[in-house]
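One chain comes next, on its own, written out as structure tokens in the form predicted alone.
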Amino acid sequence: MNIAEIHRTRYSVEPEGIYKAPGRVNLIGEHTDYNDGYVLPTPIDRHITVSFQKRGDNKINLHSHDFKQDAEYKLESFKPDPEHHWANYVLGVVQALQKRGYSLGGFNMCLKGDVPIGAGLSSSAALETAVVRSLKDQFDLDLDPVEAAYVGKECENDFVGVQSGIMDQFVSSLGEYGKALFIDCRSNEHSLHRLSSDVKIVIVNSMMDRSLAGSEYNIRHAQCVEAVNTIKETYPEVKALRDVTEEMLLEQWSKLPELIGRRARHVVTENTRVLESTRLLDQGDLNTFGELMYDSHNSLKHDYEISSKHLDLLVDFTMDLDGVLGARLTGAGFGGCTVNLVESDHVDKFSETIRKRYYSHTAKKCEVYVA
């Protein structure tokens, strides 16, 4: 059943508009966005879609096809809903727009998507972006794509309570399929870098729970702030780890608790890897780019400590496979997915082998998506 049919069934009327936004996979640049750093994501061919119909009152009526749930709120008085977590991504967008002074009315909305939920592929940012697009169009809001991304980020930070950076909403709002989007998360400078048709981005979902990811995400954020506060005692110009060079970090190492130093080292070296990756993509040097993906995973595993046994297995399984140029965990960590750079004519064999090896080692079935 498509979204228009779902809307007709739920509300007995045709929707006035249908809007969608893609999920994303981050090629490299993990946990750098909330440190004002650099990231290199790409949108994937999976989306969250919403239908929209204006109401004549101040009610917000929501229906989630995937959760088989309905929820109802009043436009002028709502708060986070613990029973309908999915609805908070709609409500948070509404609140962020209202705080910006935009005038909205009541509406009916249905939600449906094929971005795997809880896999680290930003189903939440896709939903936020789709909702922003619907409200912008239906209420004629003066929003450019960058501000639209920040509306989604504000929803995530202030309403949902996850201190994420701007990357997910930015690529959902501005990304182009088949291209990597370089983002400077401080200046919003961005550029597109075409991905070679000789390779495919293959995502492997470990199907492991990411329940730790939210709380640990906020802990990592606080640890990065602690590192900055120590370093800025010597370098007052430092506002975020993005401003710290590897040389500065080495000089300040003895002042930092060992754990905090390792957290900072990941972010500092990961920023360097992203900048190098954009150059390598433009030069067509996919082999070296793939090596940086493996380096990124090792840094996330040892310094940032957000990997897991299952994610490490999925990366390790790629080491002897023909046609695999790089692999790493992607997303917040602790579960979710790996992202793999695979030569196009090896994708089928890669998928088959990864599934078999993962099941034989874990007795669990992984899912494989070609982005």
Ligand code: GLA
Given for the second form:
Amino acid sequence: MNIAEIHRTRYSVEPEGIYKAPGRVNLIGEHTDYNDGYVLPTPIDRHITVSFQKRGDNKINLHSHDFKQDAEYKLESFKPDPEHHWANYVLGVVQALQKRGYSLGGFNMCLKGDVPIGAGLSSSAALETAVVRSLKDQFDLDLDPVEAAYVGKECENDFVGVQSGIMDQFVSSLGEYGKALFIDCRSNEHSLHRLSSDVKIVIVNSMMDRSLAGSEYNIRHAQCVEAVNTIKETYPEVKALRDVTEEMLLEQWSKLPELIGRRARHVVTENTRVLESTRLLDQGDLNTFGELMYDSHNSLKHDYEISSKHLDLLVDFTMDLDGVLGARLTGAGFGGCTVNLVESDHVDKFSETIRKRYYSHTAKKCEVYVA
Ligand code: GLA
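Return one more block: the form predicted together with the named molecule, after the form predicted alone shown previously.
What follows is the whole complex; the chain from before opens it.
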């Protein structure tokens, strides 16, 4: 059933609009966004779609096709709903818009998607972005795509309770399929960079639970703040790890607890890798870009410590495969997916070999998607 049919079946009336937004995969620049740094994600060809129809009252009626659940709220009095986790991404967006002074009315909405849920491919940001798009259009809100992304982030930070950065919502809102989106997460400056058709972005889903990701994510965030607080005693101009150079970090190394130093080193070196990768992409030097992806993975594994046995295996399996230029874990970590840069004519062989190796080492089946 398509979303219009789902809407008609559920509410016995035609939807007034249908809106969608994509999930994303991050090519490089992990855990840099909330440090005011740089990222280089790209949207994937998988989306969350919502149908919309205004009501004459103040109710928000929601139906999730994928969870086979309904939920009802009142526009003026809702709070986070632990029973319907998916609904919080709609409610949080409504709250963020209300806080900005926009006035909304009641509505019926259905939700459906093919972004794998909980795999680190930002199904939640896709949902937030689709909901912002629907409310902007239906209630005539004066909201540009960058502000729309910040509404999604606010939903995540203030309503859902994850201290995430802006990357996922930004690329879902402003990304273009087939292009990498460079984002400066401090200034919001951004630029699109075409991906060569000689290579494919291949995502491998380890199918491992990411339940640690939420708590460990907020811990990493706090460790970065701790590093900044020490470094700014010497360099008061440092507001975030974005402002720290490799030389500064070396000089400050003995003042930082070893663990905090390693966390900072990941972010500082990763920012450099993103700038370099963007340049390499424009120059068509995909081999060197791929090497930086492997460097990024090692840094996430040893310094930021957010990899897992399964993600490491998936990256290790690529080392001797023909046509693979780079591989790394992507997203928050602790499970989820790897992103691989694979020459187009090697994609089938790549997928087949990775599936076999993963199964024989872990007795688990991974899923492979071409972005
Ligand atoms: C999650 C967050 C993003 C970003 C990544 C890690 O996807 O939502 O803001 O921090 O993790 O790079």
